[in-house]
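First comes one chain, alone, set out as structure tokens in the form predicted alone.
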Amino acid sequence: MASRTEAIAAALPPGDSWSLPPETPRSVALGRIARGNPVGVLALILVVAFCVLGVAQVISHDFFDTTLAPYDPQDIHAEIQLQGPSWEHPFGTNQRGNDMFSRVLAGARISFLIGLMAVTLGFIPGALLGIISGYSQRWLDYVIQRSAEAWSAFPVIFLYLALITAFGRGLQTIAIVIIISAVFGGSRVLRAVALVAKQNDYVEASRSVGASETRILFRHIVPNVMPIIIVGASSVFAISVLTESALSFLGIGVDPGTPSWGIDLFEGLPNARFFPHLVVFPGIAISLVVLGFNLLGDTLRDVLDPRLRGRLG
């Protein structure tokens, strides 16, 4: 049996010629693609920087015991206590002269880990949960989604209040309550998701050729819902970083004295009208952490979803 090309080559009249175009090389796919879209470009190289700073600060730390930063975060130096920026300490000092360059750098090992942990254990995990959940509903459904609703019925600050009398204050208690909110969160959000793709036409289509129910949660269904997936994703890295952040400016997160931007900004706090220094650099880095992935989600949806593909740019 002839092939589809030897098909239109044949009904060509003689002496014309056919061919396929050739094929776009995928780097200029990709330039075009981020010349359409500088915005995600900017938010990419915010989120690759920070996700290389807070790698470095999580290896730097645990198996080097030391940080990147210039100077020691918590090393107190009473002589240069409430300094402006400077050449030498280019964020200025806190009130225990504290370098808050070392400190805003060293601050990215902690927001970089909640984010982490709550994507990779905790909404990616309650994402394909959500999507089993909606694609085989039943009993599974039934127990899956009452305990998003248990869980939900409880004001997170109190259960963190309570976990933190019964562990203690510190980073993995703030990663237990994320990592549960994440995964119920996730499950609600992807199993609506999963609801509306298993209604396409090309499940029934691939239910009637013969296809196992695996081979169309994970062959169809999945693939459908990857960008909502990667949104959802980013979205959770940029709220765990502001929720560590409101923890620890309120007192109740991390360690007092430990590297964190909310810390930072509460102790900095009290002399922030003389000396704004203190809050405008952990500030900023929490802002643009947060706007990074934020942007970052929305333009990969855009360019992953065909159905917003038009509205590129």
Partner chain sequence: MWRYALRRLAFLPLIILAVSIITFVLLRVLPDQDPAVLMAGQGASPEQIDAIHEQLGLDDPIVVQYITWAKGVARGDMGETYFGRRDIADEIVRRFPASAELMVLSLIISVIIGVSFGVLSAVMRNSLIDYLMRFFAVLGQSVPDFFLLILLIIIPSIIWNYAAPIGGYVAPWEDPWRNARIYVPPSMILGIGGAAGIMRLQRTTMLEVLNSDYVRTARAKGLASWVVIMGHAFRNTLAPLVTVVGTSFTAIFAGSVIAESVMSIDGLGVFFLNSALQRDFPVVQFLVLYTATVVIVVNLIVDLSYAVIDPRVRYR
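Can I have the other form now, the form predicted together with the partner chain, not the form predicted alone?
Below you will find a single chain and nothing else.
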């Protein structure tokens, strides 16, 4: 795309000699935002580090059948069980002699997968559904809104308990509950936003120049509510990571064999009084990831808010 300066220069008669002040380059603008939001930068680093770790664990586990960690997180070594942190095992070892540092690294896989599924299969389709239903406001809107209300009124954990009684436990059941919650969560938030967005003058303006409803929806409404989708995705990721770890902690989540931070806490609890390292490191891992996504969401909300956009140059 031609820059603003070039576009104006092209529109001017040739020979005119004047110039606009130079545009602020994007990198400079981003640097300015970063300096104004040190907490947001920290959050971004946490989130990026976690996502890199998550992708690495998914690739190593699901494609190469190994774990990217100094030790195997599952192998039983009775001779080194329940050791405190040391140079060899910085997070200590658990009751089976697994290296806790390796288990914490490996546990990123399930948290990352759950968060990713919740956002891509749940939140984003739900957000689109919400925008469409808020924009068109027909019977579809009514059905979606009433179902969303019914689903979200019920605490997720009770729904999940009812579902595992019916279908048994495991990653599939967790994924179903988390994805449906994310669909309804996304549709509720984005519907409210779409209801406001459709009142804007630019919608009326594009309609009056003959734009189709689909075009208005996807070229005008969706880009305008994008900041809210991004912020929402960040918070849905955080909630999903929390939910999975809570269920696994209760012993009703993923299979006990899968390395998961929630399972580490569940297994570490009986010995936690004498070996606090069993619960402290997985607990900090969950807290940091959720904190990262929550803070990132908050920062993005501040940065992307259209009312503040003038500052970005």
